[in-house]
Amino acid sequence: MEPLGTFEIIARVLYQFTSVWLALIILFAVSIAFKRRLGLYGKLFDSPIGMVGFALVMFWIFTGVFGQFDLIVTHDSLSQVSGMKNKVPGTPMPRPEEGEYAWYLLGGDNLARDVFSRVIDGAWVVVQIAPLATLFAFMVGITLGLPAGYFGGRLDTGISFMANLILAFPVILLFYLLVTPEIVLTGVPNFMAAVLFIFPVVFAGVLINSRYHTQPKFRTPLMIVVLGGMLWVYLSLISTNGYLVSNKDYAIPALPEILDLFDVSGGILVVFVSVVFVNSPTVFRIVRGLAMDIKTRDYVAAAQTRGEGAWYIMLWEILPNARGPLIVDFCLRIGYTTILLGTLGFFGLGLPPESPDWGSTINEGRKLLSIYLHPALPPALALLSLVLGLNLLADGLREESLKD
């Protein structure tokens, strides 16, 4: 078989992403068409900024979901081909079998596999870790920023004090401290999950007990079913292999591994961890900020008339007062962290040196790119073009919030 063409390569990879192409138009013509009813998410298909960095989001997002039903990649993004090494973009297998995908369309890294592949599984990686690591960053943030800046006194004093301590800290370094094989046999990440994962079960709990204290009837057994599953996800979450903890010298049992719902590996677990961990103190610090200025307003005041309760205010009464701004702070926050996990993975930190994520992928691709520009070009594309239209969603959502 002949090498493909430049063109032949750029119609081929359009081809690949025909599934997602097809999820693009249909998620944009139902939104487009009921716009009116979808508040702001429908408002922001009126910004044009907001629309681009939309698709450049939602791209990325069908990319990782259906690159794992086998729908975009071409090859095992792990496997090894002998003979494509280094080879450039449109290169034909040397003897490929029945079904196989007879090219390497954007050529093979220096362990000859194929870019393309590991381009559209390393999306599935930040799709996975950066949302849900800021969901849990947010969580931490407003479980304690939203009393810092209600109560204030010692309490906002003493959380502040942490919080900028953690800030003060140089983030590469606490990376670097984290990873240790010695911190990880010791189990301070895992003790770290333990605490930081908790947030999100205290907040469910707060939020529905605040809600329906005045209903016992109604709220014991909603709190019961609610905590009690995410309870079940936050053991799975902190155990591995039934344990919290499991060294040579102590084991901390955590949930029988017959009900651990989830494999999270130590590699993940710590980027998880680190990511939540250094991010939460800049979220703490935006939330308080909305609390001590939100507290001020005649509604607030208003509540508090009505004999309301302390996080019944700030949960009901506050903290929807302040989603304009937390809702574009989570957008700019996910861009963040998708930086963020390129950078650690750039630098060997946390995931398993073979996993496809775009910052191992880059740091592999450097080494012999005075040579060869095809293994780290397409992710450093890749997460160029997904932090833009992180950014460029953000834009459009401040611009669509502050209209009303």
Second form
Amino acid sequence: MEPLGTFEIIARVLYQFTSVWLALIILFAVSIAFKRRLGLYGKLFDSPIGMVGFALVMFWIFTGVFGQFDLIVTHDSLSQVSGMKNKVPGTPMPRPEEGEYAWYLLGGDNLARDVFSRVIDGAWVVVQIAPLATLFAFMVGITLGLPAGYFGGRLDTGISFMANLILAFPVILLFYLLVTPEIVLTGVPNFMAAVLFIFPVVFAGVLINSRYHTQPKFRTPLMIVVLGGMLWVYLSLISTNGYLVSNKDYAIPALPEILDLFDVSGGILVVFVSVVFVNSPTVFRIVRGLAMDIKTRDYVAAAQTRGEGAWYIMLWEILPNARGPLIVDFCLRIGYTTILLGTLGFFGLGLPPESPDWGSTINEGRKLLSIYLHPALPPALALLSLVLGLNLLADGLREESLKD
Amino acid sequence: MGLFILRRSAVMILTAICLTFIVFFLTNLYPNLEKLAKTQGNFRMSDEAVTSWLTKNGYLQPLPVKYGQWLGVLPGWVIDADDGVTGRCITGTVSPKVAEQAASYCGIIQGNWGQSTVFKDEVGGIIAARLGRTGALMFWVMLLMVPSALVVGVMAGMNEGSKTDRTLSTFSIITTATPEYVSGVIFIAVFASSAVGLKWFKGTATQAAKNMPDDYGIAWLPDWMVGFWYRVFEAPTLENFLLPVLTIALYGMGYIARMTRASMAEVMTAQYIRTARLKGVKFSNIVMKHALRNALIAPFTVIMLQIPWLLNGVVIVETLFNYKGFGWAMVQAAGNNDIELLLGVSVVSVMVVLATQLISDIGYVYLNPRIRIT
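Alt. form predicted in complex with its partner chain, vs. the form predicted on its own above:
Below is the entire complex, every chain and molecule, led by the chain shown above.
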């Protein structure tokens, strides 16, 4: 078979994304039609910058998700095909089987795997980890930042010192110290997971209790359902094969295997924990600053005069009024988390070496960069466009939220 | 002011002690020590051999004791064996008589940074040499980044909402969205690749680092000045230094430019600017004489706080361009669990971070007369 020309490659790549284009068109058509009824999200469609950003972000989210349903990928991202090592984009397969895609659209990497499919699968790694890790970092930051800003004093000094301690660490050194296999063996990341992941549970508990503690009949069942569910997920998250940590020296049992809902593979958990750990002090500082600013407002004073509890004021008066800057920062921070994930991959830390995530692929591609460009460039541009999309989205949101 | 600096310095030292203790704890976990023993001895060591190697080299003492020895507040360990005496402050195995001559305290306070197990050399010397090279890189980064970021920011901020503003803001958003490992790869692909690129520059900075020896032969100038001149102006060439410098500068630039823009835009809406305009002062004069000074207070803090972030960029860029500087040494030390070198590296980087925070605080107070410390 003939190798593909440039235009044919572009056309075929665009065609592979058909499902994503359709989903994007539907999403935009529906959102623009109903934009007046959708609040801040609807206003996003008034700003061209925000729309471009949102389109880029949604493009990669759809790509990541549909890639998992085999709608986009042309080959298995891990399988190697002999004769395709370092081949240029558009090279036909030597002996394509029945029903197999006959070309490597973006060429093969140095292990003869399809670059195009690896980029698509890499999107799924980011879509899985980045938003969730950022959400966890926000939970930790909010749960610690609100009391630090609201109460001040010793508590504030103590937590701020800890946050500055983590911030003073060079991120890469921290990654190297936390993510090496030897450290993983001792269970340090598992302990950190156990501590960091409890924050959403605490947050939900305090949130419900501070609001409904005057109606115990309603509160108690709600608490049992919500906290029970969250604790179950929490325990499933931190325990693997029935243990929190299990190595040759000691083992700490956790949730029995029968009750374990899902298993997070070791590499992903460690990466997740370290990214949350690095992000939460910055979120803490932002929330603390906002809380210190908002606690001087009149509506907080009114709530205090009403005799509301401290946690009610923090979570139901201060937090909703801090949502604007927090939403904007959330978008920016997902972008930053994506960059951090790439950094981890770039240094070959955490995720398994054959993992298709963008950082690892760039790292592998850069070694032969002066001869072959095609393995390193697509993941680099993919990462760039996603982070750019998130930054533009944050910019659009900031602009629109300032307009009210 | 004096009290403020004193208090900040105390917090700084406390932070440094806490951080080095964390590094110490993590590097001294048993699996790490085991790996160290196996890389230093041989990979097929039995468990007993590992234990005896670790005991012989003082690694199996309690953690606080080891930390105290490293810091230099506890006397270094000494072990009497059949074939002679070994110890923290003694190089190699010596007879008991020689051992008595050795200092009993040798930690970081005494200026002894220990031995690197990867480079087989004094940690202090390694760090000094590497820091010099990274310093040269940073010099050019700052020289390129700060002025261009300020120009971009001021240009964008002086006419908020104009076409220039839109273009420059988009440019700064793009640079903040491009981490070093992405822009570096793109730069190498475009400018250095031997396949399709322009082949203007080199994809590595190895040669620049090689051209920076640790000692310089000119006797009539102070050593550090010669070294500085040589590192910054003689050794690097446009061909092998522009791409790494550009890669680091670009990522940091966008953020500073955006902060400058925000600050400039705020100043331009102030009353005194309107007064100046109504008086009929020329627009260029308003910007240069009235607005600029006040608009540059906030970016100063941002620039200082950006330095720790640049450190990350330095590690990535030195790995990508194979420039054997401070960041490269850090990756080597961390990858091989070189405990003493890692500790040295973290002391230096933590000090850099904390010092820049201190300078930015002091500078902010100095530049902004509205802020007074009590």
